[in-house]
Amino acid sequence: MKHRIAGTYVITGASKGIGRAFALALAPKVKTLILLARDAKALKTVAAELVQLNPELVVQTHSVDLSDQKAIKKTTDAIRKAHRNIDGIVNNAGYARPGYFHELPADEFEKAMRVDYLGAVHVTRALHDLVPQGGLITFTSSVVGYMGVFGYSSYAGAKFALIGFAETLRQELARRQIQVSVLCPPDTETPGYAIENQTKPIETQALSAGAKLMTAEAVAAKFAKGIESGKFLINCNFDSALIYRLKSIWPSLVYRIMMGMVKKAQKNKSG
């Protein structure tokens, strides 16, 4: 199934990052975008550029934590009180919170949870109803959400959630003829990621050394392109999909690859 973008979106994540580069580069082809993310303010800087790129672009915004199951239900109660068909759900919020497993708080694994998965399983279940024949539903997830990552144990155990949880919806959804797609993006230069950079641990910013750090332009650009292409998993880079092949047909050899970098760092350090 191949989705044409048009119509209806809501966008969660959308003040800033991808969610915004996203709600950007749909802004000249659809006629309304439902924005969701917790700073008001930000959602009304992100809403005068949409109109800038397409003055007859109509933006609703709604400011909303998605870790709060009342507050998601108050927000999408609203949405369906405004609007009957939706063509697409981008499930965007997320957050990662690097550092070693065992000096992680542990509510940051629930917290993660409730952010990063659960918060696109309550938006999804409270509007796939309003999707049409032929309409879209996205999760981000990441790199992260298919192969683990030395000092992302609560932000990967979301993103693994998430493309299972896609997974089934793209199953069940098949008959009303719904794109279910997931984006897993590699490391992007968003505000995020530099909050990300505070916390990690020397052996994860040597796994990072060597990556592409991509724009979210970029990124919301390699996204649009999967939809309209029918895809279900969205890699974004040459080395992301790469690494997705080899994860899948030679785990050992990705996991030795790996763990090279990781025991050098921790030598470097120690030494």
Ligand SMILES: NC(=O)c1ccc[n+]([C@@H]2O[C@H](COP(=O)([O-])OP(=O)(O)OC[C@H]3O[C@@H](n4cnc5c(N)ncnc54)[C@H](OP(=O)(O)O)[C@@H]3O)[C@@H](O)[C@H]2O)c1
Second form
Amino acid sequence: MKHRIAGTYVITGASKGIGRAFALALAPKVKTLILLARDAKALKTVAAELVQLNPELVVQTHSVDLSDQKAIKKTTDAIRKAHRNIDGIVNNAGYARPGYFHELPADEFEKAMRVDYLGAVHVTRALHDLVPQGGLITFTSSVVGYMGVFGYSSYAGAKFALIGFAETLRQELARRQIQVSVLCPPDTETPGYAIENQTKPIETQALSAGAKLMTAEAVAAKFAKGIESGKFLINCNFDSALIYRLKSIWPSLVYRIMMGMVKKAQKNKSG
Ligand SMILES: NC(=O)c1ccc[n+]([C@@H]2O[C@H](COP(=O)([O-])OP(=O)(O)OC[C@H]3O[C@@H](n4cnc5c(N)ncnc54)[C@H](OP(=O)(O)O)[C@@H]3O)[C@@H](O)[C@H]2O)c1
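Requested next: the structure of the form predicted in complex with the named molecule (the form predicted alone having been shown above).
Every chain and every other molecule in the complex is listed next, the one we just looked at coming first.
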């Protein structure tokens, strides 16, 4: 199954970062974009950028907090009233709050699940029946969605859950010939990533230090290419594709390499 990008798409988390970059990448190819995020003003700014790129494009924006199931219902009801057909649902909204497990508040674990996982589940539940044969449903997980990483205990739970959900949905929606894909970006330069950096433990910083930052535009381009070539799990660069393979064939090696970096950072800190 290879989805062809055209028609009407819902994109969550489209006010900035990867979601905004993906909306800009889709703009020349599609008819309608329905953008969701909390910041209404930022959504309007993105809508104006999109129409500048493609004056024929119809852009609708909805300010909604995706951690709130009632708010999702209200928004998706409004989308359903306006549209009978949605070619793609792009569940991209999310955030990460790194920190030592014992220092993260209990609420943080619940919030991560509500925004990063349940937000996508509820949007998909509310709209999937509008997706036609040949349509698309995607989820933005992370490299941290298939490999636990020091400092990401709340985030990893939610992003692992998304991949399990997507694998299941892929099987259930195969009969309807709907493509399900999961984007797993590596560290990417976005407003969210800048916030994330403020609370990263030194061990997490050490693990990130070796990785090359991608731009949101490069991730969006890989995402579009992965979708159109029918991929389920979309890695965005050589390093993450290699980690993905190594993690499945030789997990103990990946663990040892990571723990070597963690211990070195801890030694440097204490010494
Ligand atoms: N950047 C990275 O290094 C990286 C790596 C792997 C995976 N990811 C994933 O990629 C996705 C996009 O991240 P990004 O780096 O582009 O982050 P970003 O720059 O912070 O953008 C996140 C988007 O999600 C929206 N959002 C966040 N919380 C929301 C909520 N409660 N309700 C509605 N919308 C919400 C934000 O909009 P508002 O603030 O306006 O609500 C924004 O549009 C996320 O799922 C993230 O976990 C990012």
